[in-house]
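Just one chain follows, in the form predicted on its own, and it is written as structure tokens.
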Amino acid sequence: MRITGNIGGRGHIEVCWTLVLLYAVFVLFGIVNIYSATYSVDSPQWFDLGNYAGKQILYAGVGVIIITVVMLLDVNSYEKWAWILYVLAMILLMGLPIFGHEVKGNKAWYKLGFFSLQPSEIAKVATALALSAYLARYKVSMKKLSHLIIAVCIIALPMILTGIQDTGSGMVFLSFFIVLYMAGASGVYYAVGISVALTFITDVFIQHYQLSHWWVFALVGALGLVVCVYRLFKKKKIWGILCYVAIVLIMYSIIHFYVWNGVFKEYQRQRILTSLKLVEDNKGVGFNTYQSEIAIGSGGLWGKGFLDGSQTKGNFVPEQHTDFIFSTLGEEWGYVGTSLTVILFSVFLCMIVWLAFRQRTYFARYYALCVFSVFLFHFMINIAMTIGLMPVIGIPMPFFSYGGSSLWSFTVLLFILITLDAHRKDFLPEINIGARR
């Protein structure tokens, strides 16, 4: 990173007020839908740290005191200190099999006190400033496969060791792909994982119906053949379109013969058929979205009002205050309600955009492209376990859901980007706004 003679200087900062006020508005009308979701007329106090409401203003409250840590620190340490960091958070994840604390199956969490501390929110932090970093150096280039590998292994890692134990929080590792895509990788890539996703939704309805899975050689063969075909008639070659039918076979096989019966438990296989609506479980697996689904709807256009969700008063929805507190805002608020978290969101997601095209040094953009990434994977995984559009596989909604390691993780990501905005002035243009490599 090239920097001016006024290293981490406090001449030209330039905070974006725009996403300091959205993320105070995000946490505040958190807390009021946590409180509302966890009423209890025994114990209606705001502050009262005996309830989920008032741990959750105590976090924010931490949450001040490391947006300030943040901000005070010197801007070069980040992109600096990115794999010390990243190492610890690996060793964090490695040691949760032996230390971790278990909750509801899974060994996520080590326990200090009387707060939990969730590590895969250290290691989205770690792997953002970690992958920024290696992809700012210089001539690295994702055009070459070595250099990808690399960049892929940054990823991985994290998301295998944290998959291990929570796969719901491995998968929020795969937003880091689209910066790959932003930094220079191929399409190519992106089209055989688009394609063995589709395999897969594809295989589930084979064997949910038991049909042959030599339907799918067959097919995929078919329309490979076709398009040799054509690319012969056009006199191009036809290698690369080979190697794609390849893969995608090789990669339906696996998935049919191992990952389906073989790397899926029961309850994750039967959570995916209901998801595809090839199965109605409403009082097994599909519960907590049947429910949220009846606590969004009958919110209609205004809302049933704060405190007066029938089915969030009644306890209908399981994790109400974490994993569906959309629900409650939903119930609460009704279709103004959401339509208008919805906008505010993707007005916060444009800002981060805008802000990562405007950085003059690759890390300060991939590192912004890396925020991007998990706050609109969040935001929309969330959202469509929420209404039935995806499997229920624990993705919090940022800032929203109650959660101290959450939440800071969610302030450390936004803050960090915050700060290397604000002193983008102090660095040397390294790059050409608008120029990708």
Contents of the next structure:
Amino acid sequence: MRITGNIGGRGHIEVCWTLVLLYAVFVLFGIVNIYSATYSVDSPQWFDLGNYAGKQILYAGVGVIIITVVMLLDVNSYEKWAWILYVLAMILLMGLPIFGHEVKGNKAWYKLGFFSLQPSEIAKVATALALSAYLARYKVSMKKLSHLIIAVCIIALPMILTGIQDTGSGMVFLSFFIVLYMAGASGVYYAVGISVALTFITDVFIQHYQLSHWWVFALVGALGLVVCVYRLFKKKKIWGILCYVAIVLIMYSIIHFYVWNGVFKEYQRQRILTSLKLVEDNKGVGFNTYQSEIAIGSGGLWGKGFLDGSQTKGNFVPEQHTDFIFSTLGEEWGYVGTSLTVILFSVFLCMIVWLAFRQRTYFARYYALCVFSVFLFHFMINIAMTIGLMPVIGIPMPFFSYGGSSLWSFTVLLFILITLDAHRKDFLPEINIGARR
Amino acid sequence: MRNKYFLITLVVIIAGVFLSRLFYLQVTEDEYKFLAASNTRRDYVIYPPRGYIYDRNDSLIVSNQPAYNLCATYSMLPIEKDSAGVRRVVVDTTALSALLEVDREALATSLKKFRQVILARRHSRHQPYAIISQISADDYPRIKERLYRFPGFSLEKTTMRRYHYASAANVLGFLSEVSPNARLDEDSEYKIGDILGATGVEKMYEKQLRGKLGHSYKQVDVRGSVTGDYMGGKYDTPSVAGKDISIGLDINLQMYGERLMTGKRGSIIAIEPSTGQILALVTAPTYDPSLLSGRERSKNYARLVNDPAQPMFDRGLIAEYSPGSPWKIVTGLAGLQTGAVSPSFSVYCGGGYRVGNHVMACKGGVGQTLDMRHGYQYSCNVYFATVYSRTIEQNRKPADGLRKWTSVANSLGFGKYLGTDLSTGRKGFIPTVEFYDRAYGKGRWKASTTISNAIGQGEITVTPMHLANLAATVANKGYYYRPHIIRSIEGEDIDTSFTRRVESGIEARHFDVVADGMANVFKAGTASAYALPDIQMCGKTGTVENFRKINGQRVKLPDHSMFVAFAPRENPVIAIAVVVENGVWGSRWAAPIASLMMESYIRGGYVTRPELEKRMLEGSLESTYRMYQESPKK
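Please give the other form, namely the form predicted in complex with the partner chain, since only the form predicted on its own has been shown so far.
The complete assembly is shown below, putting the previous chain first.
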């Protein structure tokens, strides 16, 4: 499903209409759910700007204008302007603590008269572009430590700047590490990272049940020993494994003795404990997830029907039109609705992967992977927290959640990709499409 | 560049996890649907009117009257920041207590308790909670008019008990509220602040009187505000009014008994022998039941509980006494039933029964040879001591004799709970072989050691209820029905244990002898002054020694005056036990009161002996009670 023609007066274009269609479906279905989540008998109009649904419709309308602009811009400009945009975004982020507008204790916004600007959303797009631009540079290789460090810095800077104001939004930048991996960064780093995360979770259990932390040392040590013996038996070197075990144990020690009590705030610790089902606190920290689970669970197979969700109507789930919009969907549209949404979103993600690998330029390919990573991260974290699989991390569900800034940034992110893809045949192939590196 | 299938696998795994988790949440697990329902549904309880209580002649004794609860809704109370910046609920307790005419301290305590209940999440912040309950309808308009000055407070309609007679408080019992500290089961039908029977009939027949609560389900939002009927009222259930009950009490007889007992302490229990229904259960002193209803009830309750005369202590049910001479009925029956003596067994009374160096004096048939019938007539201690002695020692081994004697006493209901439907009671005590073995050593006691048992002194204790039941058993010649207060319940049968005879196992002919003796008591014996020409009464007087520790010293108090009787001799309709504490002789107070009670009941509410009645009504033992009162501690 694609049309060919001339848009913007440059050569041959081929828009991926499947992605556009999925985008439209998500946004419209999102509006339907926002309408239900914030429904009030007193003002049932869809197009009332006093309602959230009405505003979201307006935002979507503005989105169409943004799409038009994105698609009409010179397709080469994205790579060219990536750095300027990145620097601009970093300046905006740095200015937040001074000029930011405080909402619920977080200074994550600039208030410009009637209009609010969320720099972290701009930073998301800017970082995606800048990282892709860097990775696409000639001779840049993730096998090289110096290059890897620069790439990590490009990601870490906005992550830290955003994370200071809003941990959840900051964590989104972690998703770019998937791109680094795809670009060839060594799996060892990821193995260590995942191992540390696993030992961290183990540590939470161990602390909760008041067991000695030596259990973790014993466990990791024993595992390392088994692997070493195996490798010695096969007459292979073992120093790599020993280093690995040592790093994991050192990281673990830092976590155990410092991070858990030093870095995490009480509410974060509680969120982690409740999500691991170690603590039941359905009225406190666990309230959101508990209510969300009830709403989704009570939807059943077929759902309660549009506007018939008793949990939704009773406003039991906090932040239901924004981060917890999936619970409205779950209650009113049932398993049919949620599974269809999950499947469609997965198709959407796979489509992006497919698009990534048909790009002819590195920049476009890496950019596609960045887009994929950001959407995957949002999709995974958001749904996982609404169904009680992860601690509550306040990030929106792409296209579904209420909010102009996030809708626009996701739109820009996606449509730059669609534009790049549409023009892909304008570029000389940098990559041998058939080859695998 | 790495493989794209890695990313696709990642997506598929995540989607798979989500799909299975969602399947579990939405399709497999039903719990969430239930939780969702309880989340959005608020159950409004509709309290049905409590059942009425009628007496045996269908006179209405207890009904309901409208009343109002002063309620506070936490979320609507005004909140201000104090100097330290802490948000506090502000209520002008001085003005409010003045409006309600209650003690400021009491109001402040109630409000504090309310706050604790709210903080402990035992009550919704958005629902009214009763602070002062049962404000009478008379006060309603006045309070309502001014209540707008106190935001968050409202008057909610409720009902309270209305007592048509200032009588039978101990029988009817009172209602109380479920305390905020009460431990309630998850599925308990009661919640904090609900009214329930605390004692008496109200407690024992709570289930029937309360009725079935109705439920009205409303849809609510997260703040607890009602947004409409839940499912259009599909699951609403109407309340079912409490059942009316009828009790065996004759309210006129009860009131007459209470009047006769004014100025005295003790009890009267009258039972209908043919059914076991309690006709009157008087304890003296008593109180007006309406004192424990309405907003003054806690103050009144405290006063009653602290009264040294103990009006809340039901002497008919939980006061334990030595039975005294009425116990000779049991001694005689035990002698006859065990075959130790025959009715014609005669003893010469020399004025005393010698046990070692001690002589048990007899004031009865001194200088005469008496058979059993005359033994009762004169209440001869010597005669019954001899009978007891023969009963215990007929098999040479006192233990065997005592065992038989104990079992006769038990078969007549002594030494155990009678299984009544009254909210309280006592077992009393009948000494056993094991008891004496412990006290004296095995085989080191005999009849003479325990001779006090013959005349109801010594270790035996009974309650007046036991004595009334004894009278009923004699009237029935060998069986009784468990004494009970209930007569009928609307649309329901009463407990079958009250309609089944309890056989004593003692032969009816032995009761004839006892009844003859008891008839003689009225003809020519200790109660002859209270006989009536047209109603043949049977009775037995008792004069019971008693002691009490006063200021650390054991003091012998004036004897208790006791009487056990039934009437008429043929087809008895009333069996009665009367105890007048420290009334000295059985014939001085208890016998005439019993006689008047029986006459009044049989004649349907009037008596033919105005002088006797007047003497009883006006007679007071207050000066005696005052004399033996514990002197106030310095």
